[in-house]
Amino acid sequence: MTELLVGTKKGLFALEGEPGAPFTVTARAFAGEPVEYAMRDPATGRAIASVTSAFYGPKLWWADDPAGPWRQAEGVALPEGGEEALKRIWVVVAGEEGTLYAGGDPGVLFESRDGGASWELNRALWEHPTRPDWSPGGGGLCLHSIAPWPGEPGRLALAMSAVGVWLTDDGGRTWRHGNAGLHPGYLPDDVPQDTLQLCVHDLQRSPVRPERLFLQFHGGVYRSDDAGASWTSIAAGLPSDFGFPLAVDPADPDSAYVIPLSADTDRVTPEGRVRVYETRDAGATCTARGAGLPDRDAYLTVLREAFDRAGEGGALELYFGCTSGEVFASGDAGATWSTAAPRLPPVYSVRTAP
């Protein structure tokens, strides 16, 4: 039995089931409010949700059970007296030694060491000397990807739209860029190579080979074999190089999955056919997986946080949700698919419970 926490435009839904059969809604919270992201902390089992209230702004909440009661976390705020406002918390990720990380807009990183009850702003990133040169992407200045290094609590990779990849080896006390090889085709040719206007959409690390990272760019899919210091294009064989989400097989460092969209100006599945593209050779080739997915007249959009996995290898489970309200599931590493939930509100995020 797999639990999914699904953040939607109209609340949080907890689903339970198995691929190949419909999932059951076991709980709903924050009815009517946008839930940007929700996950379970593997260290404590707590559910943590990011909710953007039209009246109170973005907040993090935690609960021992998705059905509640929910408690508001402390410390999710920017320093007083500044001109910037906290607009959204995009993602919450479990790091090493019980640490949790939350990334948000405007390009901020928060850290928690008490299971999400309280948070502290990473001041080194907030006060980085290049910050005046940072530019937002279409969805804002969002820190949306956080990739811890297994067994190395001081090492972390981040990705922001549109400020590229950031790396630290000292637990976030200092930060450096990791953008070599990324080519922003949306910018004029005369833009300097060291530009910070790099719109990364998603970043994922291989747990068994941590120096290997996969990246979905605003126009490109890339692989890094040196922990994010440099990048190689692996977009050959895809119907489009534009998309948002990524997933990896934790047992196979050569494996990754992407869901292409037609273009940055046409953010729907190409030709109305829903397909997940798989590589098992580090990007040398890609294979379309679509058995059981809509095959015609299905112009769907899958957002960056709406794709996740559970298990590994041949038993890898894959899940993704769409802004049209469907959640799709595979229990055989993408070979076949079924509909887990057909009629939810627009889906912002999907996460499996650890």
Given for the second form:
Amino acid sequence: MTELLVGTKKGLFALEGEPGAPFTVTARAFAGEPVEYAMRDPATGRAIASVTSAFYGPKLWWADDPAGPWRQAEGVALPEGGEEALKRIWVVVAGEEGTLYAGGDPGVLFESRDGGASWELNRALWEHPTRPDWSPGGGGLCLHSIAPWPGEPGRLALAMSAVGVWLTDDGGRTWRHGNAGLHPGYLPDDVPQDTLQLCVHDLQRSPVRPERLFLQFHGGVYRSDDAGASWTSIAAGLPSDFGFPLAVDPADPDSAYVIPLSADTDRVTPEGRVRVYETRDAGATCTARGAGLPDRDAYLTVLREAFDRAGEGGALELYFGCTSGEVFASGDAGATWSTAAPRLPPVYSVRTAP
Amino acid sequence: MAVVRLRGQLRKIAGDEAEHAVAGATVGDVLRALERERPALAGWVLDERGEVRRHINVYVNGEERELGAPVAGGDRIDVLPAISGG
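To complete the pair, please output the form predicted in complex with its partner chain; the form predicted alone was given just before.
Let us now look at the entire complex, which starts with that chain.
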């Protein structure tokens, strides 16, 4: 039995089930509120949810049970009296030694060492001297990807839209770029090579070979074999190099899955067919996986946090949700798919519980 | 003192009390004083910049007012979410 936490435009839904059959809604929380992201902390089992009320602003909440009661986390704010206010928390990721990280808009990282009850702003990133040059993507200045390094708590990779990849080896005291090789086709050809206007859409690390990362770009899919210092295009063979989420099989460092959308000007599944593309050779080739997914008249949008996995290898489970309210599931590493939930509100995020 | 009146979620956060007598010379003074008295309200009406959140409206005796508006003893201050959504 797998538990999914699904963040939607109209609240959080906890689902339980197994791929191949419909899942059951076991809890709903924050009814009517936009839940951008929800996950379970593997260290404590707590559920953590990001909720941005249109009226009362962004908040993080935590609960032992998704059905509640939920408690508001402390410290999720920018320094008082400044010129900016926190707009949204995009993602929460479990790191090493029980640490939790949260990324948000405007390009901010928070850290919790008490299971999400309280958070502290990473000052080095907040006060980075290049920050005045940072520019937002269409979704804002969002820090949406956080990739810890298994076994090395000081090493972390981040991705922001549209400020590229950021790396630390000292637990976030200093940050450097990791953008060599990324090609921003949406900028003039003669733009300086050290431009920060790099619209990364998602970044994932291979847990068994941590120096390898995969990245979905705003036009491009890339692989890094040097811990994010440089990147190689692996988009050949895809129907489109545009998309948002990316997932990996944790047992296979050569694996990655993407869900291409037609183009940045047409953000729906290409040709009315829903397909997940899989590589098992680090991007040299890719294979369309669509058995059981809609294959005609289906123009779906999958957002960057709405794709996740559980398990590994041949039993890898994959789940993704759409802004049209469907959640699809595979229990055999993408070979076959079924509908886990057909009619939820617009899906913002999907996360499996560890 | 002015009386700040809260509804819905704000009322619940503020100890489930609808009316709060708070001293202050301006709307901003009163709202900041209310946050000090009810710390759970911090960040819900005013953001980190000290500004009223975009979709919150503040009324003094039925008239929509800004943070700098003067407040007199006995004034009624209503803090309401705007009519918006999707």
